[in-house]
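What follows is one chain in structure tokens, specifically the form predicted alone.
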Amino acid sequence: MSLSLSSSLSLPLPLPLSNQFTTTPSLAMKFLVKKARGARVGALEIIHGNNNNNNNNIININTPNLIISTCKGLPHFISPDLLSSIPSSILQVSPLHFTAEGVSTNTVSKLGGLHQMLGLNKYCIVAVPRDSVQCIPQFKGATKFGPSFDTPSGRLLVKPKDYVETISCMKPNIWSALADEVPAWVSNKRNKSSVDRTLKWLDECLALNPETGSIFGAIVGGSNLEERKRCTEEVAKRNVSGYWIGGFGLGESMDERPALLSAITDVLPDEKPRMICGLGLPEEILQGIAAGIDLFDSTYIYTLTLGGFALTFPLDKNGDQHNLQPSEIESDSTKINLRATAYRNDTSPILEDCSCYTCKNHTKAYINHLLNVHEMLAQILLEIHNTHHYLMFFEVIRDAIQDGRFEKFRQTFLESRRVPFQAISA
């Protein structure tokens, strides 16, 4: 079997395809993983289009690596004809946009999908039930019937049936099962209830068989590492594409996450794709990345554009920021507040060696003049900046990974990241 590895972000794979990968066979999706406790890098091979292989896109995404979050199919402030300027080909849709409110589910069906009413066809989109923007868990709403949200339009209780049929319209690539998430301070009565109810869940998912994209099983237990380690024995027995791991960002430590990721991955299979949710500071990425996860649904680009913040930290492939440009005002090394009236009259990009759209056409000073006029342009301009930057961040890890350097590189960004931190608390 052959399978092409170039994507947009361009990640070789110097050792034959025979010796170094293990491959996971599906009609919609292929996966090739390195094969190594811990850190690894992979390729997510997407076929999408129809059944005449002539017209099929394949839709090529190196592993690990961030979906992009949107709302209702398309980036927060990107507008479709900047897309392209932003090197990723995935992106993360929640279906309780469409239930909850806007466009019906059945007009997208007969539009012909998520893909065709947007015109992404060279994208993958994975639908994902949380959003962590607009449709929040909410697990003392979830029952046996199904999980609860808190949408714009109210509370909603989703039952897998209904959602199943969601699914089928919307035609996405890779989609989860439905989970009931709990935050980490409930009780192991509970924990164990969101891991059966789970698991019940996924198994009529699964039963309902629509015969539309690759889907993922959720892995949930909050911070019960036995739960934790149960729900993901059970997930890995079914038959799914790969997995969606559910429940963090929502009340765990730094400190006892490693415990419990590691409860999760050193369970799962390596020859399929693993995906979380709830991390997004960079160095939860790399906590997340040193346990084995390949791909992070995070709407951490979302709050910075919204807060007027651009990213700024240093892409050192040795993970050093050391060499932050000491001009920067109102910045805590990692980003800086364009907002800031330090930036009124600064005609430099926010980053002088950036190649994104952003950097390369407009300076800090016309956007702090956009943030300054509430223009959305603003939004626009640093949501580009923002995704390109992080985009480039996972580049430079899977570069560390392949080198054989990850633990390196991680440790001396994290530490690189405490010491301005010391330096102004002294």
Second form
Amino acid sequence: MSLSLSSSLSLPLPLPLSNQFTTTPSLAMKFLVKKARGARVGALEIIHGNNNNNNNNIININTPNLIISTCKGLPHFISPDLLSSIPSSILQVSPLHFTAEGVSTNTVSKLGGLHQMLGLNKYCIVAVPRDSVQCIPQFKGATKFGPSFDTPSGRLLVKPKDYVETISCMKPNIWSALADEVPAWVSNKRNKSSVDRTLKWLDECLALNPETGSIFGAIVGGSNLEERKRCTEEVAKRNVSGYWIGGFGLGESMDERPALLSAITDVLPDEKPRMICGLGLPEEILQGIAAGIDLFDSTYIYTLTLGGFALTFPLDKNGDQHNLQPSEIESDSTKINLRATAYRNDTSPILEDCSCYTCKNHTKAYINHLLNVHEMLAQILLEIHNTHHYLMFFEVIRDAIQDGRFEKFRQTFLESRRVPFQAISA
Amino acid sequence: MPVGTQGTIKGLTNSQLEDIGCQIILGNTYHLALRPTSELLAEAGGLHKFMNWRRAMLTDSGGFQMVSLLHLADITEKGVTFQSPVDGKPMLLTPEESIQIQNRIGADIIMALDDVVKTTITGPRIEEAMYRTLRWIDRCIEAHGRPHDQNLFGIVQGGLDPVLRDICIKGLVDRNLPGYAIGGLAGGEDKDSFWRVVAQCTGSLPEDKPRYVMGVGYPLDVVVCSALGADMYDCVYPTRTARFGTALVPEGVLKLKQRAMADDTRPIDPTCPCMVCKNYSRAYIHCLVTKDAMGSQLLSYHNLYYMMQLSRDLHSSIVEGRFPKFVCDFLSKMFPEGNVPEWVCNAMEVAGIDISSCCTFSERVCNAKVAGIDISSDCTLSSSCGEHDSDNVSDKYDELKLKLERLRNNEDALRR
Ligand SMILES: [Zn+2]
Ligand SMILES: [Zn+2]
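Requested next: the structure of the form predicted in complex with its partner chain (the form predicted alone having been shown above).
Okay, now the whole complex, with that chain kicking things off.
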């Protein structure tokens, strides 16, 4: 067993590998995880090849980590040559972007799958139908045949058979099963049916037995603890390589989340990765990590970038946010809005000690100008910085977990972050 | 020179521009003076520093943008009067002011303010503009505060009148400027007039100073003007056309929006070694263009790469003494049927470049004349004509061929 782990990660070997539990798909994926309960660090190893074992390349991802959100497979504004400057190798792709926008699955297949089409052979590609930006699940449109999504080209019902066919053509490394995601306020009856449907669709996907990538079972159940538990228990019985947790960020309160998350992770087997959708803010990420989630989507970064925001919160080793300068310009000093006229003459980078392309090369004044004149380079530079900063946040968190300081880190982060907020609002 | 109107080449980072081999970019003084303002740029240490661009830079005078963008611009001896786009008040841009603004922006090459008239206008206004441009150059030189770090280029005016052009050239050359631009072209004049003006100017301008043809940037025009002895070009075309989903290829243009592209697994240009062509299919670009930011980013990258590669090829083929062969290869790819436009043939004849091996134009004009159609001034024959796309060209040509065919059949029938 030769696993290349990052130097910061020392795992006691041998550990149970997930391929001992699952069949064909998992040959393409290994997952080593250090701790059982609560926050955990792990190493995901993706074996990526073109069906013959000679040309395999191995992609390593340390968890917890961020999955970079994309539009049609590429980050919204970062082209592949610039992407290489960002320390990440895992991207989320929505297959619906293509079915809805003109490239037929047949063509994707002819090109050799998503990796070939996107020119991203060194990246782990995770296919998830929804993307929180363009393809939003529409619980009212879902039927027993499949979930429904609002896409740029109208409402789309996705049946398991069609979905699996698409996945077979696209050949992602990881793909989530279909989920009937419902908002927090639906009736218990609707919530129950969403769990039933999600399980049925998972069974249909598994029955079709596509020989591609690793399938992650979808877990739903809304804000109902019992339903969450029931769904998790059922999915855990199935032959899946990991778990995709949906139905969060859909109207539930921050306070009820820890219990819901624990209801899920308590039931899930330790040795398989858990991915979640809908948690974006640093506070939310910490909630998820505390519950033992491994992978997060990054729509938050996209939203910040579009709004002209740059993340500036300190990446202190201990989570200390007291260095946040409560500024007169911003109401929330965890990020700055570069549209503000205060940055017109500011010839310093977004963050002095940030090593991203943007901070190494450009000033706040320049980005402020680009935003003022509606130039696309503003979004390119902001997405680079924000993605980089958030990835560094995850790195700091991994170190804290590794050193057994996560709980302290989390407390310090949350408490010290609250202070400047109050100072300003007072 | 890629055009970076507002201190950025649309959709590309500086590192990407360096990667594709871009050595000089153009900034528009009019836009930069509005935002972020030349005062702020001066404070930041100039546009180079403001946008962190380490290579060369040129700014225009701002006059052309005013005349073309603002309806109420009016030119008097003092300068260009225009309505402020901010508050609607009348404003005046004098030659002195244009230079002062450009001094603050700090580009390596700055342009004199000239009296811009449409080339399609005729009569005394052309003459007036030419003489005024000459009077203004003295005011520009006088006002130039940084002659040791910034090179002031004069602009040759005079419309399509060779006599006026000649007077202007002599006047400018007398001032011994670091470089010269050929202005007042690319404004809708016919192609034959266009190249003749370029040829006349390059013939009289000093050999040891750069010559910049303003507003010219279609690949075919660049090749023709280079054959005539011009050195520099600018054009927003590669990036603008990218935003509309059009790629520059050796055959002319490729419209990625077309339905047929959706299943085309080939790269945009299989012979292009750029990052985009190495990685992406036409099918993938098809689904991005005109909808997603990434579509115009990737196409702009390819199009600018194409222009940079074309410039490099022109340069090296001249250095290595194989320029005529390069021109022939270029033309035979763009006009595989040998239907090189007449104006190109004429220009190449004057440039002393034998393109007979790739050109069947004379035969074609004869054919057309037989058919009773005069195509010698047909602008659709030029792939660089912005108003007509290449489909249109081939459609017309096919139509023409059909007519010819019928004519021959009739003749044959008569003979029998
Ligand atoms: Zn940065
Ligand atoms: Zn290319």
